[in-house]
Structures are given as structure tokens and as C-alpha cells.
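Okay, so here's just one chain, in C-alpha cells, the form predicted alone.
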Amino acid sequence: MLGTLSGLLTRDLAIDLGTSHTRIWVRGRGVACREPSFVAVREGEEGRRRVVAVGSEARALQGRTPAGVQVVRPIREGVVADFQATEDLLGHLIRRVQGGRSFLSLRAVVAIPFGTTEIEKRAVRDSAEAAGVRHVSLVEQPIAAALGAGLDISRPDGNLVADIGGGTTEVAVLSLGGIVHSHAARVGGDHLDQALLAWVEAHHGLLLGSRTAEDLRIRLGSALPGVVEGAVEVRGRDVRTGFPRAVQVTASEIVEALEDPLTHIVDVLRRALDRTPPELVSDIVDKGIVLTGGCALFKGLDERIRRVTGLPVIVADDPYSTVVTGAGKVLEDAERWAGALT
């Protein structure tokens, strides 16, 4: 009786607490919530801030707000860069997907970059914490991606996993349910929008907003020429006049926009692999690469990818929710996956 009653009192998360996206895994339900990392606050007296908008609502405020409201991003490239807004973005989510019910105890795994510091551990335990989980565990995103794409990562065999996020790239080499080597880099789809807005800029005299970039490389972007063609108009404000301007930029023009972000993603897997020991690289040739994050789906990456390595390229089912997915493996398995946890 007392477990049934401390089951019902009790409720488990998976946190991925993303540059571009928080996604939240729920035992018995799944990935029950994944919303733009972004909130909107108004500035108050004495510095108080209230929250006006949280997730996709405070997303479609970026460049729109009026004088003392400001949209923040509380993660950036991978750790938590305002600790007051990403409380408030857990809180919200996590009340979210409670759906109204109360609960005496929540516990969370949360996922966290290969090489995370104590200080910006800390930082994300005191986050969680205080949008009011009493139990915060923290799991390594290769880990969390790997048993989210299915992997079998408890062998003594070499699997290789390339998490490709909005502010990092994350690449590990997993074997015998630990990471035998990771290397990471700050770059990611943010990275390549900030490329589209200085090409723009730099050849067309435009200046563009965040959220037509990130439109124009969704829809007009790929990795490779020639994967995609044609051309998409985009307005924005005219550098030497101060007015507002529509010009067309084509496919191919983005292409080479994204060249240098795009480069440091492909160099980022060849310095793993060289870092990789010969019996694993061996693994890794019969298995191939495995993609997961949001920008596994960029268009021709995989194939860029595998020109490059030479090996065979995979990209996860569900490369959006792989890392959560897997963090909520671990939460199911606690006891088997306990020597990855912190």
C-alpha cells in the first residue's frame, strides 16, 4: 500500500535542457513537452522581473517586444546562462506537463555536455531544484543519445554518436557503458543562422532578423550544392539606407554562406575519429556514425558526412528526442545505468 501511495505521490522526468529547445520525458508517458528555450520577462521595479511569455509564445515575441520587455535565451551553447530564466522555463514546463496534478516529490535525470564544470553543474541542479524537482540526477548527453537511438552501448564494441545541437556538436565514442573519448565544439544550427545573417549583410546590404534566417536556412539550406534549388525572397532593412528592402537569395548562395560552420561540424567528427583507438575504429566502420540533435535533419548533411569519413552515415529516428529519450532510459534502468549518473 505504502509503495502504490508513494507512486502516485511521486513523478519522473527526463530533462533536455537544449540551447534551442527543452524537451521533458515523463515515466508512462513519453516526451510530453518540447518547447523553444526562450522567455519573455518585463522588467519591474527594483529589478524584479515578471514573466510575460514562456517557450514557442516568447519565441514569436524575439524582435517584436515592446520598451521593458525582453526576450532571453537562459541556455547558451549548452549551459545555463541565466539562472533566474531558465528556473522560470523549467517551472513552466514542468507545471505544464503535470497537467494540474501535485506531487510531493519529483525526481529528474538531466542531460549535460561531455565536460560539463562543477560550477555549471551546480548551476543546473540549482535550476532544476528550484522550479521545484526535490531529486536532480545528471546524465551525459552521448550517453543519453546513444540509448536514445537505440544502441546497444553496454558491449565491449565502438559506437560512435554525433549529437549536433543549436550551440554544440557534441561527438563520442562509446563502449562498455562509458565514453571512451568526446569532442566538442560551439557550433550548431544557431551558428549557422549567424552565418546566413552576415552573408546576407555582407552581400546583399541586408539586415535580417534571427527568425528569418533560421526560416530561410530550414527552407532554402543544405550541406551539399545542388541538393536543393530555387530561390526564396527575404525582407529585412537596408544597411546604408536605413529602409526596408526585399531581395532573393538563392539556394546555392546559401550553400556557400554555410560553408565555414559547416566545415567545423565535418572537422569536429575527423578529430574524434583520430583520437579514436584502432580496435574501436574497426566497430565504427561495420556500424557507422550515428546522428542525432535537431540539426541531424539539416538537408545533405549525412551525405557530406559520409563523403568525408568514407563511412556509413545513420540518422536516428527521432533525432529531436533522442537525448531526452534516453535520458528517460536511464530513469527506467536506474540501477544498470547508475555508474553514469552524477
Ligand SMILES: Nc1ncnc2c1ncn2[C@@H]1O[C@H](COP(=O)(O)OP(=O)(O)OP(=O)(O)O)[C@@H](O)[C@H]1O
Contents of the next structure:
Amino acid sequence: MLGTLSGLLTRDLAIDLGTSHTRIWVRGRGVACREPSFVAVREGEEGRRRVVAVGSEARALQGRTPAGVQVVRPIREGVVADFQATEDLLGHLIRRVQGGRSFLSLRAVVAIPFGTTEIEKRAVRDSAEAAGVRHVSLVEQPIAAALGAGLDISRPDGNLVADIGGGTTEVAVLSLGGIVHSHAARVGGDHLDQALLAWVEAHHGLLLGSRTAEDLRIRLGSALPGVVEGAVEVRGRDVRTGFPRAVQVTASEIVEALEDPLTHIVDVLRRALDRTPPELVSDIVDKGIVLTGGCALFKGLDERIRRVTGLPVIVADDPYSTVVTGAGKVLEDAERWAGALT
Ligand SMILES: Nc1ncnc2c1ncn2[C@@H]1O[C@H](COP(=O)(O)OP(=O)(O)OP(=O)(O)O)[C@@H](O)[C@H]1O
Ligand SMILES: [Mg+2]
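Since we've got the form predicted alone here, give me the form predicted in complex with this ligand too.
And the full complex, kicking off with our chain again.
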């Protein structure tokens, strides 16, 4: 009875604040929201600001805003870069998943990158509290990713999870319910897009918008030659004349353009494996590497990792939602995972 009552009064949320997307999981409902981490604000007179759009609507405004409106990405490389915009984003999305119902108390588990500093943790806590969450707990992303991918990390054997997102690649070895070690680098989908932008500028003399580069990479890009074939026409601004122009970009050009950041991503995995104790490595040889994060869907990346490491590679189901689903599992079994919460 008491449990039911407190369920009516309290709402439990799990939140993944990502560089590219913010996801919210709601107890009893599962993943209720997945929106691009973008906020558009209008700076008014005397510093007054008004939120114009949030999520996909704000992302659609990128590069198209009138004077006075700014599109902000509140999370950079996995950490809060703009406190006010993070609060705006969270507040808006939390209200959206509430669907007009109000609760006496909101409780949330927020997934944070491994190695987040105390100052960065405070920024996450403060922005969630400012967005209306009364009780904020934090869980490290590799634990959430492993649980979300359905791994049993409670036993004394090794598991390796690689989360390749928009702004970061985080590789962790887990055993006995904890993180043995983790390696992260500021490289992800955004860096692939930047490399493609720079390449098209250098080889075709054309400046692309960042959305165009991302669309091109997802449509025609791959991490290995021969996985995707063909060419598409993209439009941009001629570097020399300043006028609009279109060029054909081929699939093999994209693989070449992405070589550096792709090597960097695979290197993070290599370094993590180098530091893994031999007993745990032998478990990973059997179980393989589990890939999560949006870039786990990047064509040919799983195969590239398989070839370089010689290990089996498994892409998690719905890699976009793995972290938030895992943070939800932590919340559902808070007693068991108490040690993982801060
Ligand atoms: N089908 C796809 N092919 C290639 N890349 C994809 C695909 N779908 C999504 N991505 C890329 O995944 C990235 C976003 O992944 P995700 O949403 O997991 O990142 P995030 O959690 O917001 O970022 P981070 O964890 O680094 O803070 C983007 O760079 C996007 O381009
Ligand atoms: Mg992420």
C-alpha cells in the first residue's frame, strides 16, 4: 500500500545527458524521450533570455537562425559545458515526459562519464536540481552501458564495453559489479563529421554545413573500404567564389577522409585491452567486445574493430538507448547497485 502510494507521489527517472542526444527513461514506461541535445535561445534586452526551441526543433534551426537567436549544444564531449542551457534542456524534456501530471517528488539517476571531476559532477547535479529533480544520484556510464546491454557484470569475469557516441569514445573493462579500468577519448561522431568537412574543403574547395556532413557520413560513409559503394551530390559554399556549388562525393573518399578519427577510436580500444589483466582478457576473447552508442551503428566499424583486435564484436540491441536503459536498471534495483551510485 505504502509502495503504491509513494509510486503515485514520486516519479523515478533515469537520464543520459549525451553530447548528441539526451534520453529519459521513466520507471514503468521505459525510454520515454530521446531528443538531440540542442537548445535555441533568444537573448533579450538586459540579458533576459527566452528558450525558443529544444531538441530536434532546436537542431533544425542550427545555421538558420535570425539575429539574436543562438543554437546552443549544452553538453560538450560528455560534460556540461553550458549550465543554463542544460537546465533548460532537462527542464523542458522532463516536463514533456510528465505529460502534464505533477508529482510530489522527482528522483533521478543520471549517467556520467567515468572519471568525471567533482566540479563536473556538481554541474550535472545542479542542473538536474534546477530542472526540478529533488533527488539526484549519479552512476558511471560504463556500468549503465553494461547493464543496458544485458551483461551480467556481477561475476568475477571480464566484460568489455565500448560506447562510441557523438563526442566521446569510452571503453571499460568490468568485473564483479565494478569498473576494473576505463579509457576515454574525446573522439566520436562529431569528430568524424569534422574530418569529413575538412576533407571536402581541402579536396573539393567546398564548405559544408555540419548537418550535411553528418547526413553524408551516415548515408554513404563506412569504416572500411568496399562496405558501401556509390556517390552522392552535396551542396555547399565554394571556398574561393563564396557562391553555392554542388560536388559528387564517393563512398571511398569518405573512408579516406575519416581515417584519422577512426584510427583514434580503435586505438582507445587497443589501449584498454593492453591494460587488461590476462585472466580478464581470456574472458573477453570468449565473450567479445560489446559496442554501444550511436556510432556502433556506423557501417563497417564493428568489422574494423574485429579485424584490428581479432576479437568477436557484438553490437548491443538499440545501442542508442543502452546507457539510459542501464541507468534505469540501476534505479529499479537501487539496493543492489547502491555501491555504484554517488
Ligand atoms: N546509423 C548510423 N550510422 C552512423 N552513425 C550514426 C548512426 N546513427 C547515429 N550515429 C551517430 O551517433 C552519434 C550519436 O551517438 P549517441 O547519441 O550515442 O551520442 P551521445 O550519447 O549523445 O554522445 P556522448 O556519449 O559522446 O556524449 C552521432 O555522431 C551520430 O551521427
Ligand atoms: Mg553517450
